[in-house]
Structures are given as C-alpha cells and as structure tokens.
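Form predicted on its own, single chain, as structure tokens, below.
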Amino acid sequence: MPRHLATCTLCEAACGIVVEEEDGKVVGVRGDPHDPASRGYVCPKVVGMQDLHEDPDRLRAPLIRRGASFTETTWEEALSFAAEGLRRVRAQHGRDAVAVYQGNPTAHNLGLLTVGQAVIRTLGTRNLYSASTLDQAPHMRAAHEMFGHVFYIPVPDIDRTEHLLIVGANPLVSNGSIMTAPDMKRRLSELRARGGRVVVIDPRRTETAAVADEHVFVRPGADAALLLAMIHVLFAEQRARPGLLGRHLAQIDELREAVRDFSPRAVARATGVEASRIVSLARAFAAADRAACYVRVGTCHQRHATLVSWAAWALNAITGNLDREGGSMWSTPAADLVWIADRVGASGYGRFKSRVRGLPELGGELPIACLAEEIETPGAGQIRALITSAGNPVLSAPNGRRVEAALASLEHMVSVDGYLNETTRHAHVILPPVSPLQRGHYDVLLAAFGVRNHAKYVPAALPKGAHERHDWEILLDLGLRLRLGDGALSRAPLAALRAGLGRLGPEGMLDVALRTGPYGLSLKKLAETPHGLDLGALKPRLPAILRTRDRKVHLAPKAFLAELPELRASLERADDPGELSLIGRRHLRSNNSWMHNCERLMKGRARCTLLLHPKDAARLGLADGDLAIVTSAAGSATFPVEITDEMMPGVASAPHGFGHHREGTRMHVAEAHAGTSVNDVTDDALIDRLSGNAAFSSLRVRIEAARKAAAAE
C-alpha cells in the first residue's frame, strides 16, 4: 500500500502525518513518527484531511449561476465569465469597487501566501479584507508599535519556561494559536513534571484550565484592565527588574506613569477578581525564574483586544522575560515571513482608511466589520463586486445576516472554492481547487511563530488531475485574465504568462525564499530531509529584529496610552443586571465552518450548544436541552442549553462556525448538524479601536426560554 508524507492543515500545528493510498483513494491517515515537530502526535481532527478529500460534496469542477441553480462549466467559460464580470465593474466603477476576502485556510496554504498574494496585491484595489481582522489583528498592531512590525509576534518558549501565564486561550484544544506547538498536552505535562506551572486566566473553565495549577475566573472583556493591574503591582512593590533586557527597552517610566491608575484595587470589581489575588499572580509571575505571559483569541475579541496584547508583552519585558530563555521569544524562520511580507505589500498601518467608517489598515487590508457597509453605502469606491478564497464571512464575520444580504446585493461575486457553501451560495461562479493532499506544503506563516525552529517541504501526497487547477493557478490566470483580457488575440501571450509564471511557482518563490533566508537552506536541501528538519531551541533576537525609529521596544506606545481614559471609564460603567455576557469557545474536532461537513468529525453529542452557570440558568428559568433566544443590538438567535459550573456566572458560551440551515447549499453532513450561527447576533458596529478587530467576545446580550417567548406572543 503507497504511503505518502504530507502536513495536516487543519490547524496550527501543522503535525506531520502519512497518508496510505490504495488505487488512488485516500484509506487511512496516520502520525508521522520521524517528524521533529509533532513527534508521531495527531488529533482527532487528522481524519479530516482523509474525509475533505473524499468528500462526494466537494466542488470537482468549476460551477456558474444561471438563475436560482448552478451548473457545471468548463474552465475556459467560467475563467472567462469570472473575468468579464470583474473587468465590467472596474471599468464602470474603478478598481476599488473589486474587493478580495480571504479565509482563515490561506494561512495553511502555500500557493495562496505567494504566488496568491502577489496577485491580489497587484489588483490595484484598497478593499482588501481577510480573517485576519477576525482573530489576530491585536496582536498585529501591538507588535507594529513596540517592536515595528506587524509580524514580528512573541510567542512563549513553552518547553523552557518555568511559568506559563494563558490568558484567553486554549492550546488543549487548539492545538496552539499564534504559537505552532504539536502535542500541546505532552508540552504542559513536561513544564508541570519539572516543576513548573501553569495559570489560566478565562471567563470558563476550560480544557487547559481543567488541567492547570491555578484557574482565575475573570469578566470577559477585562484581561487588559487585570494585566494592567498585575503590572502595577510590579512597580510598586519595585519588583519590574528588566536586567539586561532593559537596555532595549524605552519608555519604562511612561509605562510606570500609565498603570498608576489601575491598581488591583480600582479594578477589583470590573474584572471579578479580588485585589489580593491580582497581587499574588503578579508576584508569582515576577518571582519565576523563567515566565511567559500568553494572550489570545478571548483577548482578540474584545473592545480593548490591542491593550491586552500590549499589556502582556510589557509583563514579560519588565520583568526580564521577553527575548529570553523560557520566555516569550521570536522564531527564526529558514524562510522569513517578514521579508515576504514587505514584498507582498502586507505590512504597515494606517496608510489608508475604509472609506465609509474611516477605519484604518492594517498589513494592507481593511477590519472585516466594515465589508457590509462598503458595499451597501453608495458613492465613490462602493464595493460592487467580491472575489473570496477559501472564506465564508456569512458564518464568520460578525452580523452575518447583514453580510448575507449585502452579498446578495453585489453586482459580480467570483469565488475560490471547493464548497458551495453559506458564503459561496451568492457567487455568480464558484472556481474549485484540488484538496489539501493534492499540493505542496511548506509552513511559511506558521514556522514563524514556531516554539522551536524547524522548517519542512512536503510534495503533493497525491496527484492532481487533468481537470483540476490549484487555488494559486486560479487566481494567476485569473489576474491575467483581469490585465490582458482574454479575447482570441490575447490568447496566446495569456497561455504564455501562464506557463512562465507557473514554473516559477510556489515551490519557486519559497526557494528564493529560503536561499535568503538565516539558514541558507534550499528547496532541494529540504528535499534530503523528508520528514522535516529540526533547527533549534528558539534564541535571543533583540536588538536586531527591531524596525521601531529608535531600534528599542517601545512600552507605552502614545496611540495604546491614549486608549486608556476609555479603558478605565468602561471599568466604571454598571452593567444592566438583566444581561449576560456572551463569550466564544472552539473544539478539538472542529476548526471553523468548512470542518463541518466531515462526517467522522462531527459525531457524537451536539457541540453547537449555549453554555450556562447553574445559577443563571435557574434565574432564567431553563432546564438542560431547553430552547434559549439570545438578543443582542443586531439581532436574535435560537440555541439548545447546556448548564455547566465551567461557566462563570453572568456569563454565557456558543461556538462559533455553526448556522448551516441556510438553502441552496450543497454539505449534507453540515446541514444535518445545521445550529445557530452566533455571528447572527454578534455587532459588526462593535470593534477593537486600535486594531478593527471584531469584538465577538464580552458581548452584552438578554437571554430567555423560547417556550416564554412563544407565550407572551
């Protein structure tokens, strides 16, 4: 039986796999042993890359919308129909009316982070929108204001560090986020076994905090007001000791000046911890000899998400742990995401503006909350036509409902994908690439936030066929297309770009990439070492990654300081006590919409459930299994109860992903475990300021039985 090495790319941690094929379908998927990274670790989503590959709803061919239905067309038709649509509404309209979303798989896609992005960076267009503004665009702004670059991300040197601060996160079950780390479990017993420990910090109970030494609940949305506070306990206890981390550091008395207000006694009451107990995680972590404070997606989805980020990292400077072993570290990728990124056009900040909000760029695209609103609102520059890749912001982006009928309302929508899907159900032609098994991989955005260095290149486990083109092919001849046109004179020098640029490839781009790259490394060095190459513990980078003015980490940047007078008179507000606050969660076999319709992945018990305190739950009157309708300003929404003391009291749960009930799509193991979309109550009104992030989380929201519901009407 053939086996083929591949990277599973369900999630972040990239683990290395084989994949056993017989006559050419996929029969099993198992861990690879021999890979440096993972170890021979997988979880239970590994089924997933076998299941999406065979899955008989996955697009083979490309579709177009005649009507209400769709039908199946030749490559030539639907590139040349994609094209002529897209042509028609720059010329009448300019080339801001053409907008680019992309989803969450373009970051484990190495088609899509080259040979992609240079295409749509090239279309000229200011409506550039991704997930990126969904789960990570704090820390990307955090780190453009203390160290320069938006990439240039801190992650926990989780296997030396003594001290693990998790605040808002869940490797458990995530495997790691902005943190590639296989084996998450394995990772956290090895830091208990030589007597570290482990603190969480989050609104639930989770997996990871079920198995920490310490567990603080906190009110959502205060992780930055309680960070502020740990710090100022550092100050003032004169226990912020840099050492020799503090000849790169600037502004330490600013910083000092800034949390002068935030003791842990003025934010006791608005984070819903006790002041003695911010006192003892603020001694604990100043008094390890190797800690790392780790901030994530529960931080990025709150109001003051960049403050948190900031707040983090400045704990881990002043107190010696940033840049050092067991600490919070940068990764030294072979192949440099931050060189890759400054040729893409995807770094900087605030050179442009959306242009009915006024919100700010970030990386060279625009936040996601303001795609509706761009393309309803008349007037110059108004989104009339959409490609999306590998995204569905019907489900993912908030108020979803909003978003679902401003795509109705497009005049040319142009999709890049293997669904027809919640999203993809509003395009005028769906273009599908081949499954994840059907191309290269090499980690290119997920190496650099590596705990350990390594790098590898897997080829194809399995071929493509005849008829089926790569995401990046389609998006190349579509660009062509979109620059030469594509009528019988044109065919021949487009057919000749094509080949030229498809044999400089992907696998092209990341060889030059790797040649520049510190370790001098080669596609075809890569090639001797088929299982991956290990390249070290993490190191000490400062002062030379710096691209700040002064080349030193900047710890009271004055955009973060003058968010700060919001900050505190959010902790002064008093909360309706008839609401709750409604917070995210994600499971170990699931990542995201387009995992749903795996059929092996969503056995079991229903996940897409609203998670309540026993208390509230009898407060509301509700029962296990009992039918709830959660309001909030955008709207309302229908989820099965499940009562739980994982919960903090006032404070209630719902996945995210779900709300596959809608028609006209074609994943029938999604719509038979359909849910509730919690996007179709979250406020796209409601961001992260100094980032645009979508504040998902600490959303304000009344909760009562449907059957009360029901009877007063």
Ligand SMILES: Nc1nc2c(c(=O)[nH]1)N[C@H]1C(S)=C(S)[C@@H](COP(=O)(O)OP(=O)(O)OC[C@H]3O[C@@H](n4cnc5c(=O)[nH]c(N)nc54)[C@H](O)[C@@H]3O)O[C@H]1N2
Contents of the next structure:
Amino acid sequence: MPRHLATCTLCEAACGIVVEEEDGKVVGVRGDPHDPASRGYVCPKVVGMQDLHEDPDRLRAPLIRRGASFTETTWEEALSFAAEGLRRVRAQHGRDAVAVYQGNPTAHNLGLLTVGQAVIRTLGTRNLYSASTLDQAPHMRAAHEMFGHVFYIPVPDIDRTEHLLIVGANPLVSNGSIMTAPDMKRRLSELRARGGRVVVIDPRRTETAAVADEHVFVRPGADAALLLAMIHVLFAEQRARPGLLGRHLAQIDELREAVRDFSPRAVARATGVEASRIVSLARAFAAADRAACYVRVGTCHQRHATLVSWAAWALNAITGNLDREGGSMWSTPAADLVWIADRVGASGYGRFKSRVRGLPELGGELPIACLAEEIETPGAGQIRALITSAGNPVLSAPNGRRVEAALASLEHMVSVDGYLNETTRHAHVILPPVSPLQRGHYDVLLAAFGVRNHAKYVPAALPKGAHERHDWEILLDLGLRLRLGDGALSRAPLAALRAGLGRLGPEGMLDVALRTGPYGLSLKKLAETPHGLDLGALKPRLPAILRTRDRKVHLAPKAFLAELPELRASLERADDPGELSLIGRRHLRSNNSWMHNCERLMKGRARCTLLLHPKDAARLGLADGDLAIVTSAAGSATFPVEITDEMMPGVASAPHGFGHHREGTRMHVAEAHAGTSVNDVTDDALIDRLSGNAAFSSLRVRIEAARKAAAAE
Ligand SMILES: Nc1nc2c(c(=O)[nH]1)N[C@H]1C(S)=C(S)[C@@H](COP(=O)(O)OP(=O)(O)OC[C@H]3O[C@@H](n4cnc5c(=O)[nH]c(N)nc54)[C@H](O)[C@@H]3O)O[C@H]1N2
Ligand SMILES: Nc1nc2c(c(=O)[nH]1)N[C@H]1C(S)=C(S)[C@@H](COP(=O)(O)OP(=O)(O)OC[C@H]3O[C@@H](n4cnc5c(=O)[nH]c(N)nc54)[C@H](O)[C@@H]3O)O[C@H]1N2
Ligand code: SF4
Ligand SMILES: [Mo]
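The structure above corresponds to the form predicted on its own; please provide the structure of the form predicted in complex with the named molecule.
Below is the entire complex, every chain and molecule, led by the chain shown above.
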C-alpha cells in the first residue's frame, strides 16, 4: 500500500502524518512518528484529512448559479464568467468596488500565502478583509506598537517555562493557537512534572483548566483590567525587575504611571476576581524563575482586546520574561514571515480608513465587521462585487444575518471554495480547489509561531487531475484576466507573467524565502529531511528584530494610554442584572464552520448547546435540554440548554460555526447536524477600537425559555 508523508492542515499544531492510499483512494491517516515536532501525535480530528478528500459533497468542478440553482461547468467558462463580472464592476465603479474576503484556511495553504497574496494584494482595492479581524488582529496591533511589526507576536516557550499563565485560551481543545506545539497535553503534563505551574484564567472551567494547578473565573471582557492590576501590584511591591532585558525596554515609567489607577481593589468588582487573588496571581508570576503569560482568542474577542495583548506582554517584559528561555519568545523561522509580509504589503497600520465607519486598516486589511455596511451603503467606493477565498463569513462574522443579506445584494460574487455552503451559495460562480492532500505544503505562517524552530516541506501526497486546479492557480488566472481587462497589461506581457509566476509557483516563491532566510535553506535541502527538520529551541532575538524607531520595546504606546480612561469608566458601569454575557467555545472534533460534513467527527452528543450555570438556569426557569432564546441588540437565536457548573454564574457559552439549515447548501452531513449560528446574535457594532477586531465576547444578551417566549406572543 503506498504511503505518503504529509502535514495535517486542520489546525495550527501542523502534525506530521502518513497518508495510506489504495488505488488512488485514501484509506487511512496516522501520525508520523519520525516528525521531530509532532513525534507521531495526532488528535481525533485528523480523520478529517481523509474524509474531506473523499467527501462526495466536496466540489470537483466549478459551479455557475443560474437563478437559485447551480450547474457544473468547465473551468474556462467559469473563470471567464467570474472575471467578466468583476471586470464589469471595476470598469463601472472603480477598483474599491471589488472586495476580497480571505478566511482562516488561508493560513494553512502555501499557495494562498504566496502567489495568492501576491495576486490579491495587487488588485488595487482597499476593500481587503480576512479572518484576522475575527481572530488575532489585537495581537497584531499590539505587536505593531510595542515591537514595530504586526507579525512579531511572541509565543510562550512552553517546553522550558516554570509558570504558564493562560488567559482566554483552551489549548487542550484548540491544540494551541499562535503557538505551534503539537501534543499540548504531553507538554502541559511535562511542565507540571518538572515542578512548574499552569494557571488558567477563563469564565469557563475548561478542559485545560481541568489539568491546570489553578483556575480563576474572570468576567468576560475584564482581562485588560485584571492584567493591568497585576502590573500595578508588581510596581507597588517593587517586584517589577526586568533585569538584563531592561536595556531593551522603553517607557517603563509611563507604564507605572498608566497602571496607577488599576489597583486590585479598583478592578475587583468588574473582573469578578477578589483583590487578594489578584495580588497572589501577580506575586506567583513574578516569583517564578521562568514565566510566560499567554493570551489568545478569548481575550481577542473583547472590546479592549488590544489592551489585553499589551498588558500581557508588558507583564512578561517587566518581570524579565520577554525574549528569554522559558518566557515569551520569538521564533526564528526558516522562511521569514515578516520578510514575506513586507513584500506583499501585509505590514503596517492606519494607512487608510474604511469608508463608512472610518476604521483604520491593519496589515493592509479593513475590519470584517465593516463588510456588510460597506456593501449596503451607497456612494463612491461602495462594494458591489466580492471574491471570497477559503472563508465562510455568513457563519463566522458578527451579525451573520446582516452579512447574508448584504451578500445577496451583490452584483457579482465569486467564491474559491470546495463547498456549496452558507456563504458560497450567494456566489454567482464557485471555483473549487484541490483537497489539502493534493498540494505541496510548508507552514509559512505557523512556523513563525513555533515553540521550537522547525521547517518541513512535503510534496503533494496525491496527484492533481488535469481537470483540477490549485487555489493559487485559480486566483492567478482570475487576477491576470482582471488586469487584462483594466488595460493594465496587454496580451503578450500577460502571457509572460502567467508563465513566469505560474512556473515559479508557491514552491518557487518559498524557495526564494528559504534561501534568503536565516538558515540558508532551500527546497532541495529540505527534501533531505522529508519528516521535517528540527532547527532547535527558540533563541533570544532582541534587539535585532525590533522595528520601533528607537529599537526598543515600547511599554506604554500613546494610542493605548489614550484608551485607558474608557477602560476605567467601564469598570464603574453596572451591567443590567437581567442580562448575561455570551462567550464562545471550541470542540476537539470540530473546526470553525467547515468540518461538520465529516460523519466520523459529528458522531455523539449534539454540541451546539448553550452552557449555563445551574443558578442562572434556575432563575430563567430552564432545565437541561430546554430550548432557550438568546437575544441581543443585533438579533436572536435558539439553542438547547446544557446546565453545568463549569460556567461562571452570569455567563453563557455557545460554539460558533453552526447554523447549517440554510436553503440551497450542499453539505448533507452538516445539514443533519444543523445547530444554530451564534453569529445570528453577535453584533457587528461591537469591536475592539484599537484593532477593529470583532468583540464577540463582550456581548450582553437576554435569555428566556422558548416556551415562555412563545406564550407571551
Ligand atoms: N478543535 C478545534 N481546534 C481549533 C479550532 C476549532 O474550531 N476546533 N479553531 C481554530 C482557531 S480558528 C483558533 S483562532 C484557535 C483558538 O484557540 P484558543 O484561543 O485556544 O481558542 P478557544 O478554545 O476558543 O479558547 C478560548 C477560551 O477563551 C475563553 N473566553 C471567552 N471569553 C473570555 C474572556 O472574556 N476572558 C477570558 N479570560 N477568557 C474568555 C473561552 O471560554 C475559551 O475557553 O483554535 C484553533 N483550533
Ligand atoms: N462567535 C464567534 N465567531 C467566530 C469565532 C468565535 O470564537 N466566536 N472565531 C473566529 C475565528 S478565530 C476565526 S479564524 C473565524 C473563521 O472564519 P472563516 O475563515 O470565515 O470560516 P471557516 O469556518 O474557517 O471557513 C473556512 C471556509 O474555507 C473553506 N476551505 C477550507 N479549506 C480550504 C482551502 O484549502 N482552500 C479554499 N479555497 N477553501 C477552503 C471551507 O469550505 C469554508 O467555506 O471564525 C471566527 N468567528
Ligand atoms: S492536532 Fe489534530 S487537527 Fe491539529 S494538526 Fe494535529 S492532527 Fe491535525
Ligand atoms: Mo481563528
């Protein structure tokens, strides 16, 4: 039986896998014991690599929509129809009238990160959107201000730390994010076995909290105040001792001044954490030999999200735990992400603003929370056509109902996606790429956030048929057809460009990046280590990587200080006791919105439930399994209730990515487990001002029993 080495592209752990094939069919996937990073580990989700490839619902040919129904067509017809519509809109309304949305799987796709970015970012439209502003944009803004580049996001040196403070992350389920570290369970238990401590701060007692030494409930959205109060304690008790790191730090006095008002007592009520507990959290962090404060998506989904990233990294810095072994460090990737980002225009902040709400760009993109209004609002620059690539904003963006209606109003929409789903059903044409097993892979993005330096290239495990296309080939073809329409290119140079970029391809671009990278690698050299190349533990990188003007870490960026009065005011504001906070959660056998079509992963209990604390359930008259209606200013949705004391009282939790009941989709398994989209309730008005990120977790909702609501009507 032929076996092929590959990388699992389903999450950020990027585990090495072995794909077993029989007569062109994938018959099994298992962990690769010789991969130096993952050492044979895989999680239950890995079967998705096989099931996605074999899924009969996965599109193998382009679809064109005629009225409400889609029909299969040839690539030539599909691409020329796709390009013609985009060209028409550009010719009539200008370049900004054509928007692009790139979703999360872009991060796991070499072709989309290389040729794809080169094409998309030269379309000349300001209306570029991506899942970054549903995810890590606050980290990017904080990194931009503190270290000088949006992609200098530090990662916890989890294998050498003695004290890991996890805030708003559940790595046992997510398998780690902006921290490429396969087999989190082993790493956390090794950390504890060497005498280290794991502390989790989360409004839910999560799977990760269950294996930690300490878990602290925090009120959703209050993490910035909590971390600033910890910094306050360290200054007040003279425990802020950066040591040798001090020579790379600027604005430490301004930071001390900034946290003056954030005493543990001042924030106790708003955070739900007793003042004495805050003091002990701070002391324990400072007392550890090597400590790392790690903040992730739960803190990014807040109104003051960027302030959380800032406070976390400032906490690391003032205790000397930034850029040192066992603290928060930067990896040294073989293909430098920052070098690539600079070349495709994905660096920087604030160079232009969105038309309607005036929100600044970040990394060349506008906040996705603005997409619907930019489509709806008439005037010059209004979006009239959209390309979606590897994204499902109807289920993933806040106020999905509004996004849905906006998509339906577009003059032209093109989706590069392997499924006819909640978003792509609005497209006029769907262009499906090959499956992940049919493309070569190197983790350009994730390797930049590894907890060890690591490089691995795998060629495609399975061949691509003559009738199939890579994502990057689709985008390149579209891009070139568009430029031709602009008159920007005449036919002859166009053919040369197509041939040139096409020949270079993702692998060629990667090879250039590897050769110019710090290890002088190349694709040829990487071929000698097909299981992956371990490049060693993380190494200190200061001050070399700093891009701030004075080449120092900025501990008190002005833009952040300017937000503090608003944060302080929010501490005083009393919440409506009739409302609850609604937060998100992830499931080990699920992945955002698009893995729900794998039967093997969907088996078992329904997971699209609303978790409630017993006290809240009793007050609301809800029993386990009852239907509850959740209502916000943006909309409402109904979920079955699951009662559990793992929730903090006053907080409810629902997963995102469900809501597969929409008419006209073609995902049979997902439709049978439809669930509800929590983003029918979330509000696109709620954002983190500093980054434009969606503030899903700052949502206040009313919850009532469905039968009661029905009776009242
Ligand atoms: N199995 C699986 N793995 C995944 C994904 C998936 O859907 N399923 N998705 C992938 C993606 S796209 C990402 S971005 C990563 C994310 O990876 P993680 O950041 O680990 O994401 P979550 O598991 O959602 O954990 C977020 C935690 O934040 C908590 N939280 C919510 N609001 C707050 C708050 O206000 N304060 C604090 N302190 N905590 C809060 C939630 O209860 C939750 O436990 O996971 C990736 N991996
Ligand atoms: N309420 C709430 N909403 C959230 C979150 C939350 O915690 N709470 N989390 C947010 C986060 S962190 C993220 S990252 C976003 C994700 O948001 P999105 O990226 O918009 O959504 P996904 O569900 O990841 O959808 C991925 C799409 O890409 C397609 N796809 C998969 N692989 C490929 C490929 O290789 N090529 C192409 N062309 N298409 C592919 C799938 O079929 C699917 O349509 O959701 C966000 N939304
Ligand atoms: S942890 Fe699971 S989903 Fe993530 S890369 Fe590894 S096998 Fe794939
Ligand atoms: Mo994400």
